[in-house]
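The form predicted alone is given below as one chain in structure tokens.
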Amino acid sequence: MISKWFDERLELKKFKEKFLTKAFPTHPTFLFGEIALFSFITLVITGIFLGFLYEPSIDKVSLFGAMVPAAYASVVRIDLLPLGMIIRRIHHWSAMIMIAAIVTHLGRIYFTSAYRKPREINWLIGLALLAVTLGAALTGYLLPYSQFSVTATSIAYYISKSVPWIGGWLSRLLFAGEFPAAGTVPRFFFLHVMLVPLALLGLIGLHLLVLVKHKHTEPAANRKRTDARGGRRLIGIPVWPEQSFISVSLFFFLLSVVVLMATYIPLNPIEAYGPPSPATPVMRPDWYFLPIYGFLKLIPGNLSFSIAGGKFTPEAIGGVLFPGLLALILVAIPFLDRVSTPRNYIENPLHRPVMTSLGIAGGAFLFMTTLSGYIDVLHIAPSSMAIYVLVVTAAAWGISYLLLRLYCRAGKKGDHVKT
């Protein structure tokens, strides 16, 4: 009776027939998107708890007899609460996993050419999701307001200030004045808990909407499978109940992994670093910002030039031009690797020597720029490291391309070699 009452008003049966019977791919690599989504849900839940206890202010308050910024003091008090430190660590590691899952998901799409027509829009939405998620990480980095987090955020401030033509205006907009200003923490808190999550919710919803419209890509082996009427049949399992149970199981498994990580892997100890001071601690950003940090290490300090009144300093070259060029290349991929007809099947990366070798070279380049962030530990001169980056990138491209071409010529792919 109850189900009938709801069905008469909400037409739940029609909803089930239209949406809950849709096929979901069974290949495990498609779960990276779900891992990113579940990490976001965990971030929201733990963020609500932390938001109730956090004080977004740098006004001085007393903490154990010392006067420290209120933001710093509130985080120290959170860590002293029962489960407070664990929840803060869960929030931290969920953010790490979300970024890693999005990067891996985009990598799978690239190497299987799932960005091709008609899925160019979802590729761009995925890139936007990655960019906004990195923005969430950046705005959250400052909130503990320890000596470590302030020093790390200052790098972003000087990069934003170095943007040609609009750097001064942009840095004041993002950082509420000269960093660290009294309004910087409240502004970052607003961005972190309101604006960025809303942007992520909108992009996730749009991504799922486009995904439902286009449906998922399938292995090439499914080309010959048809339904009873001879039409194309999408291979997979229904969203309800099979995939729903798998998703719930994945969520709790992911949550257990994050709890274990939070239990045994500590964060940057804000109590050890203390509140901001004139001293500059030895620090490096988290792994997702290390390629930019490493690239900045490779740029000579005296390298600068001007174009139409805009000055390009080493910070602008490494922190603005470099990530901007990477973003432009990623955006252009589906429009450079164009096809005339819609592609609904996964391409084998081994059968695409050009695009696969370029992807491998790009991965090698990012790995080497990440490694460049440790040149002080490795005792390598910036000029020598720059040569290593170029050599390893070129070798990764050349070797992978030759091997893939030999593989195709051996007849394992067939007569037609796609790029």
Given for the second form:
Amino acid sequence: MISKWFDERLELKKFKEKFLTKAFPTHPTFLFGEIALFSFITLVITGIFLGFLYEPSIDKVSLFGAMVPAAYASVVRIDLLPLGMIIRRIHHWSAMIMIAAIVTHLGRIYFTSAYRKPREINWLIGLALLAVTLGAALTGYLLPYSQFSVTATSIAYYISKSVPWIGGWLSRLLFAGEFPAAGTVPRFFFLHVMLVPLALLGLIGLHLLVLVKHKHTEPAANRKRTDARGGRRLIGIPVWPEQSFISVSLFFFLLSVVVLMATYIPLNPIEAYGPPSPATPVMRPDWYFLPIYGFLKLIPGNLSFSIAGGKFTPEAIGGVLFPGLLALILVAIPFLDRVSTPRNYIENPLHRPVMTSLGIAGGAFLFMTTLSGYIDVLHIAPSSMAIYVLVVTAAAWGISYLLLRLYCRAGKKGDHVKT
Amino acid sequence: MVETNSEGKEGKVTRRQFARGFLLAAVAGAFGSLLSLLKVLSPPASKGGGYVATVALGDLLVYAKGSRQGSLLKASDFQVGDAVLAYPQGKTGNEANLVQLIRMKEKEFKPPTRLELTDQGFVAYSAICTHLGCTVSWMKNEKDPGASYTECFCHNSIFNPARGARVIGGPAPIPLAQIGVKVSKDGTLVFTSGFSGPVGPQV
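Hand over the structure of the form predicted together with its partner chain; the form predicted alone is what we had up.
Let's see the whole complex now, leading with the same chain.
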């Protein structure tokens, strides 16, 4: 009855025939993007809850007799509500899972060469999504206004200030003055709950739109069956009901995992950090910033240079130049590894020694720079660690390349094979 | 107005050209005018920029944190190898004023430490790391107090307090600035100079 009423007005049947019958190739690694999307949905829902209770101000208010910033007090009060701390932890855990899912998704796309023509645009949109998500995480760090928040944000402030030429203007734009300014928390709150989520929504929409246009890449095993049917028809399961069933199950499974983690694994205990005070505890950023954090430790203090009036301080080299270079490499990948005809099947990474070994080297490099964040507990001097980073990266590249070459020669496969 | 649909004659603008030009000018104008917002949204830099210390000669040192926060430091409370974070009394709102007061053996001081700014083994340096602005910590060596040093926990910059807080490890670009202290007659500690160099991150 009801569905008929809607169908008469919205022509749902037509919509179903056009979109819900689309084929969705099956491969478990195709679900990382969905995990990121579902984490985003969880973040929005928990974020709405937190938004009702959070107070974006650093005016001093009384909390159990002590005068603390209002933002800090409001988050302590959220933690004291029934389920309040769990909701806040679900929010934080989901953010970590979202970034992990994006990074894994990116790795999957890279190693299966799914970034090649015609999918370069979606590769770039995906990178933008990663960047904006990291921005969401960074702006979220500050909001509880604990000792941890303020120290972490202060480091971000000085990194943005160290950007050559425009650092002063840029840092005051992002932080609404010289951090810690009274305007920083309201500005980050606005960025975190308004601008960044809107940007994410827009980019996600665009990402999916381009995906619908291109369709998924397919497992190479589908190739013969597709050719037998005489050309490009996607083999997979329909969006409705099969894929929808998988996706909804995945969403609720993910939610249950996140709720369990939030319940049992403490995260960002702001009550333990306390409100901002003049002392910096031993602290590390969340895992996704560890490569930059570690790299900053390796740059010697006397390493700096100037170009056309722009000063590249050690902070600028570690915090701006290094991540910028990483981003540039990622952007350039589909334009360096070019093909003339559109490719719609995923490649076996074992058959592509050059790209796969470079990817492994990149992973080793990020792992080693992450490890550099721990030189204080590992008791390694920065200069030796810098050498280890280079050696391990080069070894990872060389060894994986050699092994893959041998593997391909044995099977007479490899980069030279026309696909 | 019939001829506007055809190709324009020399010196005449077609409807299409006009529309395109108008659109271009409108877009350029709209975005151009918005550029001024980039200036408005970024507040002007404060004078001097960043950390500006307001310590004056004769300011008394008080505890910056802990249970005795705000009360006066007494020289008798410090053994060799002890250190504490301190503010000038009444000026605790300005982070640039935060110093680390250290007591060492007087004969351990070596250049470039400025001996005239020390007194009875007391030496004070800015507590704001010159790398990215975290507060430095005191790494006390219980067995050998003379081997204690100052470390910033953010990126492990290490400073040698016996040698003018020069950088002996990590990414900090310059030493922590020294500031003069002396023990007054009643045993309290008092500032005797301003900072000897720049305070805070060097960006």
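Numbering follows the first chain given and starts at 1. Each form is matched to the other, and the largest set of C-alpha atoms that superpose within 1.5 Å is called the rigid core. Here the structure is a predicted model, which means the values were calculated and not measured.
Core-aligned Cα shift between these two forms at residue 7: this is 2.4 Å.
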